[in-house]
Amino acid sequence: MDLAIVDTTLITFQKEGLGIIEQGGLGIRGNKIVFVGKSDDLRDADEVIDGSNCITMPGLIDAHAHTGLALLRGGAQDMPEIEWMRKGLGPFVRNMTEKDKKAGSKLGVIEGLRSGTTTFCEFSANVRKYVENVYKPFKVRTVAVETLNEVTGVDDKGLYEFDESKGELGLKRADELVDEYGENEMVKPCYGPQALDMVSMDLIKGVNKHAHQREADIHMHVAQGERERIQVKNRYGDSTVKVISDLGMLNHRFVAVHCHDTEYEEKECMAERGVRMVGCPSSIAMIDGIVPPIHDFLSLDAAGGVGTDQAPGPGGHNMFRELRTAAVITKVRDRDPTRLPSWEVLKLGTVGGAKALGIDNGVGTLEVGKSADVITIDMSSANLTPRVSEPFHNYVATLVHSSTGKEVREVIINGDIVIRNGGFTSIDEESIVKEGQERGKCLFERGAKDWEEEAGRMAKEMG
């Protein structure tokens, strides 16, 4: 082998329960496990890792993410969800250059990377821009969607204007990129109409045709608040599930973010179809005050995971911060302790996101076989102490309810080392971290005028 984890406990996520082993071992050969087992059968290997003191677990999985949009971190919360997209983002993202996205996305990705992320589903448009230039340099895998949207303008008091010519160029972009990764093991492509307010009739159509010509994957915003739900019910007469459904789009090829806004009965007609859906719980409690129906879909069976969304409402990319805040919030949501146990919530980052996005005959658990995606996470810290196996292992929920992910030591994407022993081991993370600084800092001072202009709650409050 090329590679050995020894002396560590395991969470495989195999079968029905957790597949924890004790005194574990992990064998990797190539980009591949072929070992699980007990450490002592474990056959020597080139390098081995000493993993005692150590959880060693499939790597996070961030099933929804916008990491271009790290350096306008801190610049849109505390306002109503109204006002978000336009007051707050708005004149910020049109201040926006190639250059800044390529920075915050490089920022948010070692963010992720750093608290053990390795996959991450990145939405954006020309998103090919973010594979070549951060996800295949870092080696990093990804479900990367490509985002449609023909809106000219967002405007309060009436329909949105849409510039089709936008959507034809989205769509062809979209084309290029399914044919292009449509085999590559660490891209899966998809199409990403951002959400049934933003793209015309004519382009979600053409989206649903291509996707089904070349078996792809929609990845798509729905049901998302209130803006979205005032801009298709003036224009369809109707619900964004009711829409869609009438066009067939519900299946399992189709991923839905959000759906907070959605009735107890459109959320079964999505689970009967085999719709996938993510939700993103620190963004949307931030955004829109709103917990999302995670365990609704869960309960449902349906496949489910979780995204860290973008770092202007939330704040960043965390994703054990994110695993931390579905429990809690549903819990509060349903005045039930028991909703989203810390078991269920790990599933979520893990197998649960894989399967989500589709990739769960790759990644998701340890088994031989599947790409070794793995982290090792180490539970001596105090935050983690004390870690016990008897009479049950504490330490399921204590990295679900205490870890920060800064005790992530190892992270293993499809057999290269990313981090080892807390160091990246290829990536200039100082220098990326000083780039999005001084990025960040010209961006919010370009986008100042607009902002005051626009006179949002958050402008108002913060004068």
The other form holds:
There are 2 protein chains.
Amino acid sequence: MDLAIVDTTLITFQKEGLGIIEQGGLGIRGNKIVFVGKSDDLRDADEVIDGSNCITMPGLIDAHAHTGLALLRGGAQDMPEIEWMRKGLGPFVRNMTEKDKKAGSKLGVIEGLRSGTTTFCEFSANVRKYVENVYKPFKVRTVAVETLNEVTGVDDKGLYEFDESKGELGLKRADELVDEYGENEMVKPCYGPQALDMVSMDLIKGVNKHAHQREADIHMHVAQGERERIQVKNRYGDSTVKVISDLGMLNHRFVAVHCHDTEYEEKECMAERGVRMVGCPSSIAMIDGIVPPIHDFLSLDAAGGVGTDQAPGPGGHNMFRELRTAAVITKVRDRDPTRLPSWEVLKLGTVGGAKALGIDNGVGTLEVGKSADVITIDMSSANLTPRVSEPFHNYVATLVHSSTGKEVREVIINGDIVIRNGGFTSIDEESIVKEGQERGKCLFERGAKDWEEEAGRMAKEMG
Amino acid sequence: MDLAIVDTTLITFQKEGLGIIEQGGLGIRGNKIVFVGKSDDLRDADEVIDGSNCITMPGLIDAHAHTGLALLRGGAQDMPEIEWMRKGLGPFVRNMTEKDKKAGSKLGVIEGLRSGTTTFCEFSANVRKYVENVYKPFKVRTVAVETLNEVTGVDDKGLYEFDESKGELGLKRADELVDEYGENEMVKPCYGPQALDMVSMDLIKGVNKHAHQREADIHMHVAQGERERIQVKNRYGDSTVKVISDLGMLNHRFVAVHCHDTEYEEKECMAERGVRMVGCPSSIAMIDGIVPPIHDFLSLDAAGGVGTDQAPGPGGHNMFRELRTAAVITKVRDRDPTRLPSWEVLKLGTVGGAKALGIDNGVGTLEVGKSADVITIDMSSANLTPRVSEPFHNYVATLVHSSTGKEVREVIINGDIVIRNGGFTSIDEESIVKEGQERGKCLFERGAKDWEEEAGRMAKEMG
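Given the form predicted alone, corresponding form predicted in complex with a further copy of the same chain:
Now the complete complex, all chains and molecules, led by this one.
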């Protein structure tokens, strides 16, 4: 055995419950988990990590993220939804270079790693660059979604104009991505139409056909709000869910992100057909003032996961914070403190996210034969004390509502120790932060003029 | 000058805005701030702290907390509001010793200190013990509220029974507290009727009279929900706000906590009369599924602060998390992403809290002549990068939405450095955590029988 974590509290997420094992031990050989049980029954390993005072659990799964935007952290908040994309984000995004996106992605990913995320679902145009430049060198598991978007201009009036050549290029890239990584253990490639209002009917049909041929998932923003609704209604005379349903896209290979602008019957229909759902609580709360319907999907027995989305709206890529936010805002939406209890939220962040992304055969639980994506959390911090097992495991609630993410001590992905005793083993964090700071400063300065002009233009148009 | 923080970004909260000074410096002599300005203009000091890559700002003010309950962290969540007190908290609270409360308070206070809190408003019976055993030795500023509660039994049917001798004892304790600490710079003593349904008319009148004579504040839970409403209606035929208004209690010496079960006109009336308001976002969201009306009070130009309340419901005493929660849940309550913008939320946690507690003459801003309650936050963490000043200060949003509280580096209270470079200077954190863990474990075990019985009894009664 290569690595053992001993004398620890395991939350395995095996079977229906949390599968807690006190005084537990976990054994890893190569990239696989080979032992889950009582610490006393663990045989010798080459390296032994003392897990006392720690919880050991599966790594968290960030089921939807655009990490390339992380340099714009704190850049677009507290504004009306209608302004967010154009006035908030747009002026800076227009001024981003490929190097800015790469530097931002590295920053976002190390933030996520430090707070226990071991799988990122990256949704980006030319996502292969993120895979090759960030995720692969960092040894981080990825669901890589190639964004497809044909919109050339958005003017809030009339229908968006499309450029079919953008769609063709995107589809070609997505096909190549799937062909290249289809068998890769660390990368699951997917097709990612940005949203139904942002692609032509020809492209969405093409995506559906190509994804079906290659048995690949389609991961798509669905029913994001009023602007999408109006565009889709004016173009097709129906709602997003109805249109993609008629196209035969609602099936077990479809991942629907957001879904807050849907009727209950539409959610029911998606759930029945095996569609998986991802909600991004902080992002949608901050940008739209809306609570994503995660609880609704769970109550329909659909697979559901949680994502951090992007940094400029919600603040960053900390999944512990995201899980707590999911619980708290769902409770106030429904005026019901029993909604999204801690155990359910923890599952959302692990096995739930794995199911939502269709990677639960490999990760999401601690089970013999699964890939070794494992984190340890130091519970001896004042904010996580006390930790008790009788008459119930208080630390399940404590993990969700009291941890900050910074108590994560070890992060192991596919058997590789990425963070050991709170420090990165091979990632040069200091230089990434330094580059992020320098590039971020230049980017905000470069975008300042556009930002001011856009504010003026919007003020004029709206006034 | 005794202490200087140099080359730092100051958020002073002077005047209406945030009063940001880049390349700023702060000077402290004794317990007072003696310089706030450009770092270059700072004269020599005995000790110099390098504040580059840091934000330096006033310490956070936790405007309402019951830290004595911290050993019950993770002990009462995800349950119907009707069960929270009796089934969740009650069985364990009944088994708490004075030593448990003291150990819990220490744990809660070091959690708060580590996340930048420099003033705690402690609301507890026999609050003097917390002042003498925790706050004074820890050198932490306190607004000490003596809880007054005459209820002998709560059975959900009929009116609560009162024991007048409990009230007399409490009032005597409160009088003594005010007499003892009235002139103390580090302790502001207040009268704390638990709630209108939990004290007799005689006692509330007595409190009002004694507080008026001593020019002391009354800090009271107001309009906490259905059970209070029913009790007050049945006893007095009116709402809580109407009853205390008729008693002449609504004035500039009254601090109303929670207030979620109030009509808009009642909030308006309170605001007009100078009542100050404290909301506890995580606590009320977790226990009741309700968003406290903090935004409503601010929009009525009333002073408002934020409190962590207790650990068992919301999870703990981290004010950074509390501020973010306030913003996010207010946005979704009103379906308006512009609600509680970051700058307003930061003010709530500092100068707002100081005003709400009536201590803004001494603390809450960085100004010459004020007490030196100051924190520094290390902004070089990946989750707080980048930090820019043009075209706007993105770090205001970043502080609220991306920090975890664990980036706090220095905590200075009344001129004393309590935390330096991330470590406590004189508080023995390790032994406090150890005692908290041991006592917490015993307490949960001791309460297990009552907890199981209470669950059964409630199931029977409700069934």
